[in-house]
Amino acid sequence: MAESMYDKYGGFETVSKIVHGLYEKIARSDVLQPYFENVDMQQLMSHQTKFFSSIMGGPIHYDARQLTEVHRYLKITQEAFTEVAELLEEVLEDFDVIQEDIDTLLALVAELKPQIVQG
């Protein structure tokens, strides 16, 4: 059985660091900052850590069906979605994730675009 990306890159601790790195980049983005005003960032990063742990093959189950409901009122644009994907790619590169795994993760995230992009 092939090793999961979750295990390959160090499990929960590394996934948590990746998520924190992503949100550090998001905080510096003029495109994305407005979406995160008045948001409990600790809670959001906890959810995102579970989400990324799940899609990387970890033992944590994340139910993606709630994505539409959570994002419905945010009016997330294609531009904002693309910005997050680009920042995610950067942070994955920062953590020495190999390109094949980056491509896989970005493809998984791209599949969720219809549930996230509303505006």
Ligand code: HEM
The other form holds:
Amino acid sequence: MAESMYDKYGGFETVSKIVHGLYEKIARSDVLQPYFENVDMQQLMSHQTKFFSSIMGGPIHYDARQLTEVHRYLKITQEAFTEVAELLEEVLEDFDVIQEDIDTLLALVAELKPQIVQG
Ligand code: HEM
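Go ahead and give the structure of the form predicted in complex with the named molecule, now that the form predicted alone is out.
Complete assembly follows, chain above in first position.
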């Protein structure tokens, strides 16, 4: 069996660093930062780390069905979604994830767009 991306890039520790790197970039964005103002960041980091571990093939389950529920009331625009996807690409590049794997992850994230964007 092929090695998972989770193992290939260093497991939980790397995923956790990727998630933190993503939120450092989000915090610097005028478009995105307001969405996160009243959020429990510790809980968010923990859930996000589980989410990314799961889509990178790690031994952690995250039920993607709860994504709709979590994002429903945030009125997330197309623009905000695209910006998060771009920042995610940047942070994956920062951690030397190869382009083929970045494309795989971005495609998985793009599939979730209907659950996240409110139009
Ligand atoms: C690009 C694709 C995205 C993915 C894969 C994603 C994934 C997630 C995940 C896994 C969580 C944790 C959910 C949980 O508690 O179980 C979360 C929470 C959250 N997301 Fe997203 N998200 C995306 C885009 C966005 C965008 C574009 C925004 C706003 C600009 C956003 C705003 C939030 C906020 C504010 C929370 C915290 C909600 C709360 O805890 O009350 N997300 N997201």
